[in-house]
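The data below hold one chain only, encoded as structure tokens and taken in the form predicted on its own.
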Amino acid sequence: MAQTATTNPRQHYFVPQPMPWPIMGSIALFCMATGAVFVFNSHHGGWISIALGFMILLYMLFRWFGAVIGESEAGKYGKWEDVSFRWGMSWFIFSEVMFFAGFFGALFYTRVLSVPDLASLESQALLWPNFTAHWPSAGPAFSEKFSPMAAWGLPAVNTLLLLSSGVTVTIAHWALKENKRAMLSLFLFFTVALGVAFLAFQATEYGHAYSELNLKLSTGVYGSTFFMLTGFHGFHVTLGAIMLSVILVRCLLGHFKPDHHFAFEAVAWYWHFVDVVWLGLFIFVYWL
């Protein structure tokens, strides 16, 4: 029995030190939030809050960051805490997948029960006169006239673009797990800059839908389904691209070896989340 225990030793788990990154990730959340809400009261003093979280986000996710990149980089990860952190990320995607479910149930709610079940009130012709099932609808109650957001625009080009950036972090990944560090850099930076081309699309998009289809967040129902669910996309964009770049940085630096880079792994399965969703997104929000 001694020598058994001697030649198989259970691996040691490493276990970090308190640390105060998910109180202040909480607190930066939250500020942002608030300020969110102000902000959709017409209180534009909710901005000032939203720029102090999002500053705490960043300084958290910095500080976050590099204190477990100096811990893998120092060998204390092992067997034990990488299979920690695969079901860590698989649950976080998941509560991301129930997250946008949310959303999508809201949109599939409206569509299909919601606005038939207005149109088909035999009171409502006394109400609303006008109002008919149709989709995009801001409601029956909503008076201004507006134009939803077309399929075959700007969406299309940034489907494109997310779908091309997902071709080129797999071969980004294909190329680590081959040890062939140029190529590695060269596609992790088409996928950054894929995605921040998709946010600078995005951003246009919004201009042209705010300044000349009269498409906001307040148009009713329609407007307020379109920009919850695109812009927290865009959200999640921008978080994804955060955390290629800094992937991208670690490739720079040398970081990873062919069998053992789990953070490049879990920021590509974030990113392709991030491209399934869109495809949701463009398909029952923007084409259907």
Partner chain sequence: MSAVLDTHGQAHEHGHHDQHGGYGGVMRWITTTNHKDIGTMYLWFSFIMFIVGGVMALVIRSELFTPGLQIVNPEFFNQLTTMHGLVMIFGAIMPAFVGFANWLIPMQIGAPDMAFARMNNWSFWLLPFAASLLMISFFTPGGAPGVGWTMYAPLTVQQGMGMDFTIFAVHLLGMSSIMGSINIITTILNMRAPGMTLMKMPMFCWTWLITAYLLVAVMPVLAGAVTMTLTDRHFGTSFFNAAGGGDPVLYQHIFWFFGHPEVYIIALPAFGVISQVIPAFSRKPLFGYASMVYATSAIAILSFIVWAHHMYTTGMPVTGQLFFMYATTLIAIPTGVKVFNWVATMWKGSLSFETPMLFAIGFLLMFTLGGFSGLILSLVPIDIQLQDTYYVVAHFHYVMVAAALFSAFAGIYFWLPKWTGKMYDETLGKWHFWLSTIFFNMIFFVQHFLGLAGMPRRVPDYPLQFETWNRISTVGAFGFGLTQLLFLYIVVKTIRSGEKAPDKPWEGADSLEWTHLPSPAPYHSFETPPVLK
Contents of the next structure:
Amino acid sequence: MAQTATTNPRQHYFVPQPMPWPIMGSIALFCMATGAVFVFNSHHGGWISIALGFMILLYMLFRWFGAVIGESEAGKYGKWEDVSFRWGMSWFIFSEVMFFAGFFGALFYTRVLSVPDLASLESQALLWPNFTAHWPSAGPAFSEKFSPMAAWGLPAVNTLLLLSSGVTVTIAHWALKENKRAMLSLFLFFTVALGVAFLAFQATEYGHAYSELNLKLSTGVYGSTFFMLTGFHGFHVTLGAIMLSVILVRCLLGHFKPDHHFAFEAVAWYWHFVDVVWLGLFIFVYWL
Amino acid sequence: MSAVLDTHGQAHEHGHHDQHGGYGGVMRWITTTNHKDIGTMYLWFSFIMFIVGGVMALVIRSELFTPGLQIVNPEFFNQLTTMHGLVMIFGAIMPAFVGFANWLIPMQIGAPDMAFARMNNWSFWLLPFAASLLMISFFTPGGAPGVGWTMYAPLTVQQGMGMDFTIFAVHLLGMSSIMGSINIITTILNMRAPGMTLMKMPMFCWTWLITAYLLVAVMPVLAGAVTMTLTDRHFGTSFFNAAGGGDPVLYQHIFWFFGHPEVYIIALPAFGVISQVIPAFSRKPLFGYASMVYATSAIAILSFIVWAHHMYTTGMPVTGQLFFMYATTLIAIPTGVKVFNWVATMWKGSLSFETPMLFAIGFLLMFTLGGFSGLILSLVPIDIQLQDTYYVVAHFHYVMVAAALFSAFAGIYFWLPKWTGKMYDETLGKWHFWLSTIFFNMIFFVQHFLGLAGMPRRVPDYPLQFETWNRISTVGAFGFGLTQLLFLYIVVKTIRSGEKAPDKPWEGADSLEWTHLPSPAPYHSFETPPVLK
Amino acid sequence: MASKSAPPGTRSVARSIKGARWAALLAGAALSGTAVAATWNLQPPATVIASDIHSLHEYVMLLVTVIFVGVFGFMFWAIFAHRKSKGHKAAQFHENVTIEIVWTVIPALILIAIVVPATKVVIAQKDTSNPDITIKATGYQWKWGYDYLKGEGAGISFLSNLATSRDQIEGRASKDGNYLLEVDHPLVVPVDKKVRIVTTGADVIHSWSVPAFGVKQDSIPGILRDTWFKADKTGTFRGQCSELCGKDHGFMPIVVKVVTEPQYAAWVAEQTKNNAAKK
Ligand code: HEA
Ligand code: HEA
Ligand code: CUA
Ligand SMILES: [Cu+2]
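For comparison with the form predicted on its own, produce the structure of the form predicted in complex with the partner chain.
Everything in the complex follows now, all chains and molecules, and the chain you saw is the first one.
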């Protein structure tokens, strides 16, 4: 079954051997889910289960991706497989887009429909006296004072950081195609660093929100949409940064060729996706 | 789609020695990357879930046999309703069709396997764990969630930890569906044998391509919806809480943005199966292939803009009601095109009525009936009368049991010879069809009457005037359930002692799995692409 | 329904089922013990909207029945005339643009014929303006609260609980004719007056529904929604909560007593007096 994809690109498609990692992933997720339910409901043992699941997950990812990287470096993936990877990654990113679309939908709905509706005259008369429609709003029953997150402080800096990281990763890609390895690694490193800086600022911003602005996850629907949207985005930046780091290490190990480096491209696509989501966030969550 | 090919010889070369890559016994099934193994597991899993969900339905029906509370208490009744819906949709019907997709798509397009064979394994192996999470919720304090499969807020906020288990189960189910769909899309777009153009693919592949697209688009939205439920429950967010500026109806919008495409996710692969079966037994090519493709795409696109027809009674503005009413009724047009095409395929054919064809005809009649009740529900004023009554229950069981489940039966009888290399017992198959059809209508036809007369759904008890139809329905349910034992018997009998099946038992079948592969299909098929003219 | 005034004995089937559930079920006892007069259509309308809904339903049913018979007439014809066992040879045509256009356009026209009358009813149904009386209906787990807000009777408010006894529900007593449809304090409204119902929920979503009026409106916590009816005859009209709201969702009926105007005035006077006495 040895394949020389070069001779006839559509003669043999690489079909991997059986392996136990997938089910291990399921076990890991199962443990983490059960653990999380326990934690949420203040039962004992939840964290242990989460930790266990997480370790299994890490091990599984390590072995599974290890196998894939090995196969890739062994030249088992030709043009045909490469196209599959491209479709696969594109549709995965599409699914992520839809995930964020759900949360953006919630944001628009509350801003355009539910908050004004709660402030309608009859609603004021019968249910929520004195509530007026404005955004940001934490809803009619929220009595504490809070301040919204201003757009032109840290968030603007973060926008710059992410946008530049989009540029650096593109430069790295260009370098890879030109086979300029040092430049590749350097700019990849810049990208990771910018991502990490972004996350650090984001953490600072959250701290600021909680300690000074009295802006919390539980600050009505403004807090909910703010933290869920930025939080899931931050989570994706974290994933992206980890993936970039893996790619960086692989670059340092001499992986990838100018004409064959799909893993690099996949991560770059993902990074751009995270970038675009951030622009949406900046405009609709912080700015407008 | 005729072709000349060498696969017979080539397939046998790969004997049984290297095929499981070193693992034997259970480990073979756990680790397998073979689309046929995975397809088989999906199908068995789905059948087990069908029984689990079916037993829940029987308890529901028993409680509803007569007014008053007899067997279960109201809390548990609601839990059963919820789990019956979730298990049947996510556990029984969807995996059944993914099972078909796994078995058939690579063979029908001449591919060696699915594009991502390992991820395929994971898509399947997430399911038993998700199902366990669902079942565990029954044993938690407070039991499983009693909120209906639609999980409307803020009732979900009141539930015990069973709700959290269900939420995570939905996450895993979603992951499984997304990975499965990415795999199917990639396989179809990238793995077709040379010459197998998109417009030459069997209709089943087309319907799955579009279904998979729908899945990738809406499963993440469902994940988002239940995640918001989770944070509303535990982290003080106010997405669905008016006091904090949110709105319980927001949940419904997000849910149905997923939920309506979901019903076509169930229906489209069923359409695909029927589009293979009817031409085969009519001995005549599918009528209007191209228009079938366009109609299916039109259904998929329209399905994104009709969701609020589930929400007419939430009190949206009149413009909203009208928009969603018009959009919904439009779906009747492409769906009608499909129905007419199937009938036109039969017209002037040379028809024979083996079990798969019987189920296909049953599908046609009862799906159309269910479609018409859907059309009636889509009209705002009538829906105001009927929403949340048994009329809706009747509607969706017609489209999901008589349409989706019946087409799954049709598909199983149709491909069983290819899968197992053995023929099923035709007489018993026919019995299965007739009994299923009679009992099915006994359960659900009368529920239209109940709904029209105003019996609400999701109630453990009801006023006296609804008794007669409920009794008929309950007896029908037990009959239908028993009939499915006959089905199990037929399948097991086929596998163990069925007669040897020819490579192409159906005269009119013309896709690659019939024309290019022996029965049973070899473990590895089309390792080198078939040559198509 | 014959069982309305049925003596305890008639309900024995239910109890024997409870005892020997499965045996009795499979013995086909399904129909014994119930009256033949089962309801199978929409409840008799008591408002213009409800009768509009009736006619709309009949009209659409007629259309779809015709389509059904037409389409499957062809299919059954094919099944009988073009079967292989009769030696029919398959034709090989598989496309015909004309017919495909025809069966796209005709359904479109039928749909237009359906949505036009439907639209009229929707617009009428949504018009809650200029009511004579406005009442707020609040859904609680698991009862209804009514507050008369505007019009004659403004200021009256009370809760409306299920009046059917636990004993009847659990099979220790025989079931009354209005089993599960009886409340302690029905909503009382005058005939021929436009009554606007404003719904809201106290805890979870419920739905305020009276089939004879063609009315169903979710009552959503923290949110106001409205609907209306104008009953054209006196009588007692019954409905049930129509959105799953937890364990006793099946046990929170809605009962509306439509009375003549003098009777309504008397009722209002009595309620106001009672309220004053309580204070
Ligand atoms: C396989 C699943 C499936 C399918 C295919 C459909 C198909 C349709 N459904 Fe259904 N539906 C469900 C599953 C499905 N549904 C479920 C699960 C629910 C309830 C969920 C819950 O609340 O729990 C539901 C509920 C539901 C509602 C909400 C009811 C309520 O809660 O108040 C409505 C309202 O519009 C609706 C409408 C329709 C329509 C218009 C179609 C159309 O697609 C039907 C189109 C088909 C035809 C019309 C027949 C064939 C056409 C012709 C022969 C052409 C000529 C015809 C004409 C010109 C009329 N459905
Ligand atoms: C595809 C999905 C699917 C399928 C196949 C079914 C199958 C059946 N369903 Fe349905 N059902 C739903 C999807 C489905 N359902 C959904 C989504 C809901 C809404 C839930 C909600 O409101 O949230 C619902 C709700 C629902 C209700 C309303 C509950 C309520 O509102 O409280 C009822 C009541 O009659 C019902 C009945 C049945 C019956 C009798 C079957 C039968 O077809 C089942 C037959 C199968 C078996 C019986 C099991 C197999 C056989 C054996 C195990 C052998 C042993 C048998 C004997 C000893 C007799 N279902
Ligand atoms: Cu209140 Cu259902
Ligand atoms: Cu729908």
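Residue numbers count along the first chain shown, from 1. Keep in mind that this is a model prediction, so the values were computed, not measured.
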- prompt: Are Phe85 and Leu61 in one rigid part when the chain is described as two parts moving between these two forms?
  reply: no
